[in-house]
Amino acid sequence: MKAYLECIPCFFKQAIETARFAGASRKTQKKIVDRIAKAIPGVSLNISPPEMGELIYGTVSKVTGKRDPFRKVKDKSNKLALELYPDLKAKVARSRDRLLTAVELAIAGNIIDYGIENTLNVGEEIKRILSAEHRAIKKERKRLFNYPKFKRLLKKSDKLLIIGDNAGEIVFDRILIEEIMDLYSGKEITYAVKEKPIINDALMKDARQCGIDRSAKVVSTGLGIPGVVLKSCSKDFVRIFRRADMIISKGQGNFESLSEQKREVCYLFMAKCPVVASELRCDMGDVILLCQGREG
């Protein structure tokens, strides 16, 4: 997906707040604006927000000097979310289709987002995403959410990868690879995070944290981006990317990052911006399971 116009005065946004975040002073703010202002007009808009997000929380880094500014906001997530952990694991077990309420877990957890600021309504978001209202919504929407097709790939694939989002959601997505391996035993599932901090998005220590890694091999993009730009990530993970019969990939960022590859993805997200949300043809804050690319 390529950046919109709409994109920019977001970025200084989200620059603003992130340095407010981190505790920078207005003086230091301006700082940031100024240096993303003189940056912005080399920036094509061939490239995918999350690449033009690189360039926003760099320079944030680079004048805050605060490598990993949301390392608390991370490990508070991550604590919720294991909170949580036993009655959703719960809530599958008493469910009629175990797989489809993991999987629409996995999209609720995507709520635990910083950009949106409401990590503490999991427990209502929850309840809107397995209402009976949303799945009418869904049963209206294949085309937004394919669960058969999702269904399908899943049982003739051997080798999973799922491309991670936030701390705290991944949580979420452990009960996901747990139903996984649940019904398919002998699948090999790899886990993929981000290799250097980036807004609040998980790294190994956050896998580590939330016991990503007794169900699955954790590894990593080898990016600090909000997003997979495939042409940038390490070689092992594009080898591993290459090879998997199926990919699973959470969160806004991951579907504006990948979204234009050929081969079949699978995104699992909620629409949380305006610009994806007209990319989509939905409304804010839908449920998403898309399944979409050439097979293979």
Given for the second form:
There are 2 protein chains.
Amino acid sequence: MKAYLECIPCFFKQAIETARFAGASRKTQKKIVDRIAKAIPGVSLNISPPEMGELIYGTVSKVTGKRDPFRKVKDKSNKLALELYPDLKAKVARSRDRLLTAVELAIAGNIIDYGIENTLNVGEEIKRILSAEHRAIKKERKRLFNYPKFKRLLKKSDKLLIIGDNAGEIVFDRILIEEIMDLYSGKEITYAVKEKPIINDALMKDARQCGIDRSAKVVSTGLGIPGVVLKSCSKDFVRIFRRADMIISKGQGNFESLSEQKREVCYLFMAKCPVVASELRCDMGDVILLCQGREG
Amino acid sequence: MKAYLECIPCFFKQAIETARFAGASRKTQKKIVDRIAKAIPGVSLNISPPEMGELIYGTVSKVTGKRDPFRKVKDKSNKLALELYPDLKAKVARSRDRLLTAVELAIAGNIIDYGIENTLNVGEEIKRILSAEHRAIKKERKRLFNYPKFKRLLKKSDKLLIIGDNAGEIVFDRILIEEIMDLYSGKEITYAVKEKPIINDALMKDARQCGIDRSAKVVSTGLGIPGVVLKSCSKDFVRIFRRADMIISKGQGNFESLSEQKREVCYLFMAKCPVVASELRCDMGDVILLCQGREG
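Let's see the other form, the form predicted in complex with a further copy of the same chain, since the form predicted on its own is already up.
Now the full complex is given, and it begins with the chain already shown.
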């Protein structure tokens, strides 16, 4: 997905919020805004929003000198999600369609995001997404919640690649991975995190904190942008991407940067911004399971 | 009031919306955004948001070649407000405190704004503001709705200056002017509009369309910015400003640009943006009657 003009005001907003988060003074915040403003005329709208994200968050890091301003937030999100883990496992265990519940939880976990909204209303979100009412809605709008296709692809695929998104959220992904391992034998699952700190995206450290490495091989994309731009990823990651039978991509940033890929990818995320919602013809807050691209 | 960093994302948003409103293509919109971005590092945050407004709306006009993109909107707002005029007059006539109702209507008219929100929910707003419940709220928060002081100042002042804001809204101001003329004899009222088109701010043409010139002397500020920056206004306007016994300023833009003035001004407006609401320690949508500055 290409960036829209509407993304530009939002980039400035995110830069100011992150700069404040990093403890920058008003003067430093203005310096950051000025640097980004200077760069805007050179930025093409043919790149995806996460590629712009590198400019925004990279500038904040450079000017404030804080390499990972969201480290504490990430630790907190991981801790919170790990506390929820036993309850979530129980929810999956007692549900009629365990895989569906695990998929829904993996999407619900995507509410843990500091790039756009600062809320962490995870409990409420889980309740909403798992409700009978919401299941009926999802069943009706099959285009954006194509669970039958997801299940079909999963069944026939041996090598899975799951591209993670945020810290905390990855605990929810762990539950999905464990469920897949329980349901099907012989699947080889690789889980990708970001190489360098970017917003609250999960890093190798988070994958370990959250126990993902117990059930999946954890690799990094090689990047420090809030998405996956294949031409810039590490060779190792690109090889894994090409060889995977099925790719599951978590979060809006990964969708924004991968959606023009030819390869079929199953995107699991919540529509968190008006631009993405309008691109998908859905409402903000909608729960998305979109299988898009040519079958591998 | 000085601009806040949060104003910058909002400026870009307004520029994009206005460019679209003027029928600009995506390429032209990007050109406008780039020009504004280039100018941002040279802009000090010590100026008021309306002074920044000149950069934003001026750039849209220059690049699109449309001097007055909101002309049609302004005509429509005037027409709509004139249709409401008989009803509004009747509302004032049957109220216990006619002046209070006229003041409240003048503030309710401030909902007619295209700079920030595109809604034109005037009827609902009038109902809300005139309700007994809302009157009780306003009475309690005297700091931001100081009607007793407004009335006291009005009583003792002979030369009044009312600084208008938007097209359409000025019909509501006309009702206030007519009420003042009815209640007190011998008042000399001057009504100021903008000299050049800026957003949907009222011009001389609008004042005539709406019949303001029947009860007040209409002058212009000499400016084409969505506020009043005295050092840039015409000499005539500055003289009227200095000589007035009481100044009534309509709308958020005039407040933002005049609020650091020494002269006492009675500001009548609705708090329409989070930055102004936080500056005033009030909620968005609050109805403001603030008398601020040293008594003249």
